[in-house]
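First, one chain by itself in structure tokens, the form predicted on its own.
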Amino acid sequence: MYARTTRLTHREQVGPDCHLLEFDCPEIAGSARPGQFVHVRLTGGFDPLLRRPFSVMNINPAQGSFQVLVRTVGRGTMLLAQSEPGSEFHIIGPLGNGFALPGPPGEVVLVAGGVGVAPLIFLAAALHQPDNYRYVRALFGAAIGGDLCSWLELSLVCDEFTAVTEDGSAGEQGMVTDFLPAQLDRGAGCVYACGPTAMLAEVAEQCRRGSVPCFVSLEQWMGCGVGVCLGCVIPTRAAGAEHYQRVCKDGPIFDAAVIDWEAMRRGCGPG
């Protein structure tokens, strides 16, 4: 884990809400792994107070810089998309576990929710390097086609190429859950997911019932993002016994048959 100050060097609208970010930090660039995440902060201040985590989308260890994808969603996020390249941030990372690799023998699904899509992005590439190599099938779903963000930079990555959108107006028109069963039935030896809790709860059931080893990366509101205030702790019943277990330390990738999906969607804890 690396602590320390940073520029970025370039800036790109990929949506209407979303943006990709790039940054200078050979430490990053050189150590992150697939499903690990930065924690953000703008220097020159304390406003917002909080960082913000982000999943490493793509890494370029020869040029010392990585990206990440910011969907904007109040005002933290805000100051973070409007910045202009050269201006300084202070980044912790790589943190959290990262996806184990290459993972279950098999093909791979992928299934990817919004922004959701940014982990997968830098998963994809390493499953595709010969040390890791897997037949890569991703599913990418949006309610709109404008938030399918960075859909391309995926679909170079895989071998197989499925859009989603809700209301038809890009790929096939569904949910991208609608679609995975017909994923499963041709045989797949894991599933990888990230996206909304309904989206990974519905994948964590289908993949349940098809007895398919899932793993998921959750997206959750951290505040010191290294394990400290708990306040990213989610629902769990690991080993049989029902406890909470913390996303940024524990996680951000769990195997999906731990999690008390029930209580993830109540927003309460396990029972």
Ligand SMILES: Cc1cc2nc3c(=O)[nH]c(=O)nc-3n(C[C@H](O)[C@H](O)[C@H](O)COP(=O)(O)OP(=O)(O)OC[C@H]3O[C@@H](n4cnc5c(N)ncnc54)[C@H](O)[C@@H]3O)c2cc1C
Contents of the next structure:
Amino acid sequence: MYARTTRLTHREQVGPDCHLLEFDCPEIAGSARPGQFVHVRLTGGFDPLLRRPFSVMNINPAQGSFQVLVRTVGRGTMLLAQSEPGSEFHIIGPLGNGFALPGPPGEVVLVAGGVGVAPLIFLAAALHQPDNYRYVRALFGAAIGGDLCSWLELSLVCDEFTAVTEDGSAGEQGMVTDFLPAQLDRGAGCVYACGPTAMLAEVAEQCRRGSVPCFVSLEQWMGCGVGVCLGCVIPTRAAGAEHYQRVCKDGPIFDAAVIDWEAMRRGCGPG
Ligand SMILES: Cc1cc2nc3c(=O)[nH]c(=O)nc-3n(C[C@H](O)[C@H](O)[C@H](O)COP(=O)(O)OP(=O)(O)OC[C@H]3O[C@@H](n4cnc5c(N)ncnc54)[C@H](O)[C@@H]3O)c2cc1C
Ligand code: FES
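Let's see the other form, the form predicted in complex with the ligand, since the form predicted on its own is already up.
Shown next: the complete complex, the earlier chain at its head.
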């Protein structure tokens, strides 16, 4: 883990509410693994006080840079979306456990919802490296076509790619999870997913029924980001007993089978 003052080198609007940001930081670019995140301090002052977490979407170790995809939802993300290249940000990272690359043979299915696509782009790129090669099929869903941010980047690192929108304005019409049963019927060694909690709960349930290993990346609200404040805990099931784990330190990647999805739906997690 590094704590560095980094420079924003590139900012590009890639959707109605989405910006792709590139930061110069050789240490993070050289050490981040798929599924890990960075914790970004937004200003030099205390407003906003808390850092904001973002998944690493791409690394370029040769150039010493990494990218994140940011959806504007509030003040912090708005500040990032409006920042000019050359601005400096204090960033801690890479943080979190990252995805375990699949052990058993078999094709990999990715399920992305909205900006949940970011860590899956990094993962798919890793699964197309010769050492880790896996055949990758991706499902990417959003409400409208404009929200399928960075779909091209994902499609370029997958063997099969299906876009799904709720209004049918791009790709297939429906919910992204409507298209998972067909993928599981074809056989899958492992499923990785990132997106809204309701989507993840449905992916987890389908994988449980199909006995397919499933790993999810959770994007809960965070405080410290390093395991101290307990602001990011989620309910899990360990040996049958209810048990809380920290998304920042124990995750953000979890085996979907250990999460108590019913309690998550009831809002027992913070997000
Ligand atoms: C490990 C991790 C990785 C993440 N990766 C990305 C990413 O790659 N791209 C991206 O755009 N976002 C990502 N997020 C979510 C991102 O951190 C939040 O959207 C951001 O912190 C919001 O900051 P804000 O100041 O703009 O919004 P705030 O002013 O803090 O909140 C605005 C509104 O958004 C809601 N909100 C804030 N944070 C979250 C959240 N985590 N989940 C659901 N609702 C929230 C608040 O309740 C409020 O209603 C990630 C979160 C985590 C924990
Ligand atoms: S954000 Fe503080 S413990 Fe996870």
